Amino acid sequence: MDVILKADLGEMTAAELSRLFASGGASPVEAAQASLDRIERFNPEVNAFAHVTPEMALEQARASEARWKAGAPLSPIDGAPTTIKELTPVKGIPHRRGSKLGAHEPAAQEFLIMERLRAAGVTVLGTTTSPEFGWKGVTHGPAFGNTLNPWRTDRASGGSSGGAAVAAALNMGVLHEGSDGAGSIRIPASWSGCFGIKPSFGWIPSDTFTPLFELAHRGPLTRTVEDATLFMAATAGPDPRQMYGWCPSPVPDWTAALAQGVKGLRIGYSRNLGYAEVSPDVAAVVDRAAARVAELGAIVEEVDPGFANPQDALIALWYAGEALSVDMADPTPERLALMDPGLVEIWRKGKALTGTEVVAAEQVRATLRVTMAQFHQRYDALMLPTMPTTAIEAGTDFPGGVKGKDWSDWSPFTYPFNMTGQPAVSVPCGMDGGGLPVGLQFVGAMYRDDIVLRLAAAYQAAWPEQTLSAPRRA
């Protein structure tokens, strides 16, 4: 009855929406319109999309409406507004890639996981920027400019699916795309105060090629635990286009396992990874957060995972993929002008690897690859910050523009789970002394993602955090 009375269609949830789509109470046009109202009001404080596309968003909701109407709908999630990260092709939208170097004209190709999502009916309300070729944590480039925190428009989203996680912050749609590849869903639903995961990798199949290989996942950020399940339900499964990792068979209904509760899950609890440093304000939310996992009946104990810091091989080999992502580019003098230069220096250095130096780095993820799976003969998952701060100054590549080794200096939390492929989320746990959200990060066995969302759904449910209804400014 809650849902009925609820007075914004779009400040509800994929679940709920679809519920009310399934009584009649609401129609996916509604919330479609009421999504692209909210887009309207708050996109131009905060610059979370790319392309927005109204009338082909309506024309798939009055699709969706007519297949509720006839009691046939597509999939629990038909109808859902539903955003992209631009780095996804979709189909009559540009596919910029977060460049000025991108297409201009209308994709005409799809990825497979844009194929799922049509054929569980979403709405497709645009797509979300991402910096150039997502080659950083933080969301600011020369093709669209700055995406900015909703919590405090000073500070960055995070990146790269930084579009992604403002939209799902402010519920500008109910399910947003993103991609991973050294915590690029993590780092800004931490920074952004929204849930999302990486999943195992191979869940989401990838059918095109990539460069970072599997590095790259594919997940949902949303509001909840129950849409990001929703989604991955959608778009997970085995294919025969799959390029890379394996996708096991069946498919686990993820949206079960969350009310199976955690009483019992032997948790570790590492609070600094045993090397980076975690400001005073994010250990103390993190460490209240941690009692707060135990107090729901899970056994959690400190612990050190075991591995060294894996930074340097994580740069040989994202410098190695992102230098073959620009020299597909055609970079002529010219058009590197026309680049973010971060990207530039990393291309040149990229360039200068030696195969000898990228096998080394294969060899350091597949020592972390054993080390993790060891480590989950004895704990279910893996407990610490999602990030060491919270969200840094907007327009920055580096905390107070004092230029480090790599952007990943500042995520030392995130990349080592791109390096091993383990499902890991972020969960909003709290807010610093400024008013900044803190994300907490589990971490699971490989395809134990039923774990690691039971975790955070029965966290979100006990302590919700406070959402935004609109963006606050500085």
Given for the second form:
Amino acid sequence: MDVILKADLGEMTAAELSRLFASGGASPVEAAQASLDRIERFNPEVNAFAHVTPEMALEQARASEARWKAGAPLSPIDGAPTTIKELTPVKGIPHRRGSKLGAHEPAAQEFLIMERLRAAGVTVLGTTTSPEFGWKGVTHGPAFGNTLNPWRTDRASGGSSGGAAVAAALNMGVLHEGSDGAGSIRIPASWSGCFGIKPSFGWIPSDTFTPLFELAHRGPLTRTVEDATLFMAATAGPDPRQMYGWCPSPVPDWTAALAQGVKGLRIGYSRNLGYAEVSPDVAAVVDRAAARVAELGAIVEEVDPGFANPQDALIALWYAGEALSVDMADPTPERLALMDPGLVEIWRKGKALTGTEVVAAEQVRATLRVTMAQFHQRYDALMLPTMPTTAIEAGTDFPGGVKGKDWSDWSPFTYPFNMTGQPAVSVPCGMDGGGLPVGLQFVGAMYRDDIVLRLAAAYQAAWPEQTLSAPRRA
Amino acid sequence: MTVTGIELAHRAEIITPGRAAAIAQHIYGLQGRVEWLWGEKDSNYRLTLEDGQAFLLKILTPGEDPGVTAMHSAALAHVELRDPFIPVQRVIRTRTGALDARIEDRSVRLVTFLPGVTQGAGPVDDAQRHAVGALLARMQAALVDFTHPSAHHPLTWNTSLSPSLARHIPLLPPDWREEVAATLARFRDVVVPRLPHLPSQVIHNDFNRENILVDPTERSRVTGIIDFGDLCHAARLIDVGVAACYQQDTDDPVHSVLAMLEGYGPLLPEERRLLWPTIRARIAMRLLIPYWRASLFPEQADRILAKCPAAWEQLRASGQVETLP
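Next up, the form predicted in complex with its partner chain. The previous block was the form predicted on its own.
What follows is the whole complex; the chain from before opens it.
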């Protein structure tokens, strides 16, 4: 029995591993080794990792092993093999932020989210890739090259948490920290075929400066909803150092909420928010998923929330924030030449924005919040595609390489909910004709992460999608 | 002169649904119920998996060159990549990741079904024509950088080559022959010499009402463009001529074409000048090719010729006009 279980360690979830750690059926050291083995086997084909730190990981795993042996784990995810997106510094690893301009010496300081993950006892395997400063929804850039889609390596992983999503899809670790300023958790979750949640803004406090302010959410990417919930439980909660937003207290028991099912939940289903195009294969897969949600007992009604595409406001807030990020990186001509040209372009555009334009964008955002709050008077959740297409060609910023207004052109369903701060998840719901995953998005009312987690968990339990046992070459 | 028609002259061996199911299992690893569907050249089947998902399994005619099959598959994949919002069928890859496969002397391709009903199944209005024109422009934009060696193969349904069909004029009813001959001659004399000077690319070349699917509840919304079987490299004008031919209304031939062009966007002045004789050449083809095929397969003549009287009326009606205003 043990032999079979251990052979499968690399395919297990955090919850499954913890059960084995508790029973003595496997140890955190074996789990860490299984994850490291997978990284060694798969990562050369997909490039999901910026840095892998086997010695540090095994050292942390040994400490976790001792805690489990003593019957005193720090949390339900003690010893869970975990990765951190390159935008969050990890002690002992250079904090490059996807940039050639980033630090080359190992980081000495960590953020609050790391403090909490450390307190939960996770094993940190290394850092995952991000485009430069996380500026776009695909993951290729000057510092770490191109992160490829594990389902078809000619396609993009999505981003900016592309490394985290690919690591999740291939189970190179079980918990993957990511961040989402305009869709950066949900885009790669949808395209690379894993689960991802952008929690309500505030649950996971930021104790460090970000020029994106309340757009920038941190959250997990995982294979299962259950694992993401465990990650959230470990990282959410108020702290006096919180710089943006607000974290209610106490934090709800999300794991308990998962078991509640979805019977009677009122779901507004929007095919395209009334303003975006959806590719035919995504539309068909999402329609099928919507019918399945109704079969599970939710009350599904077709409705658009009724807001106009807030892209221009998003762009103003985004460019203004990114411009400040670049300004803070000392953009001399020599240094600009080392940067992603797309980021340099939005730096210039961001610097040209006026204060009035940014304030006007904030007003669009305020109105959007009200529209969605009113929507949630009638519906517990909004259901819609995460992305209008499956993964685009690898290495380009625009589908077909045809430049549009902004990369957000092709992600019209994600950024509205960064602007509102609402909880939003992407759960795999099928494949297109070319074998690429499609994600289903659920959006809940502010701080009602329990609702979207329940919906995703019920969907995943009833209609589990296939997982990858190795990257698939195009 | 280029000899065309080879690909339409084949009579393919019938493949039983049982054998088609075995092919699906072998090439795609998919198990399901198989039903035969009608197809002009190919053997087509609906493959329904246990979960209800249905795909179209095409076992192509042995008359089709494998290079041409590969081109059609590559073009579908190219359009998907360049503009994923164009509603074309998605190619399901084989177990080895290929876009199609060979079984003996025939190619096999598996694609998704698209929702909607054919445009021809209901009334056609200007809003629909507008949408078709807009989608044609988008399809051309998606295909503009598509290249394939087989795109230059002679194709019977390439209007550029329509003068070669003059040899079939004797097969037509006697009172149609003069008008058809004049139509081909005008195209040959006025349009053909200019074709090398017009923008050219790989074109879909078959925007007919049976290949355009629309939403049955919102009929001006196009939900599908199917059948890349007539894809070829030709002047863009040829593609517009084909689409216009099928959007044209015999009662108001000019207005109906203008409605489509409004959606398509501007043509070059010379394209606009040459469009009318190009549309009429295509109508003539819709008489000549069926009569020629009916002579090869006389037992199917009724079916093959069913649409010819309407096409003849269209040719006569459009003959009242010299060119677009």
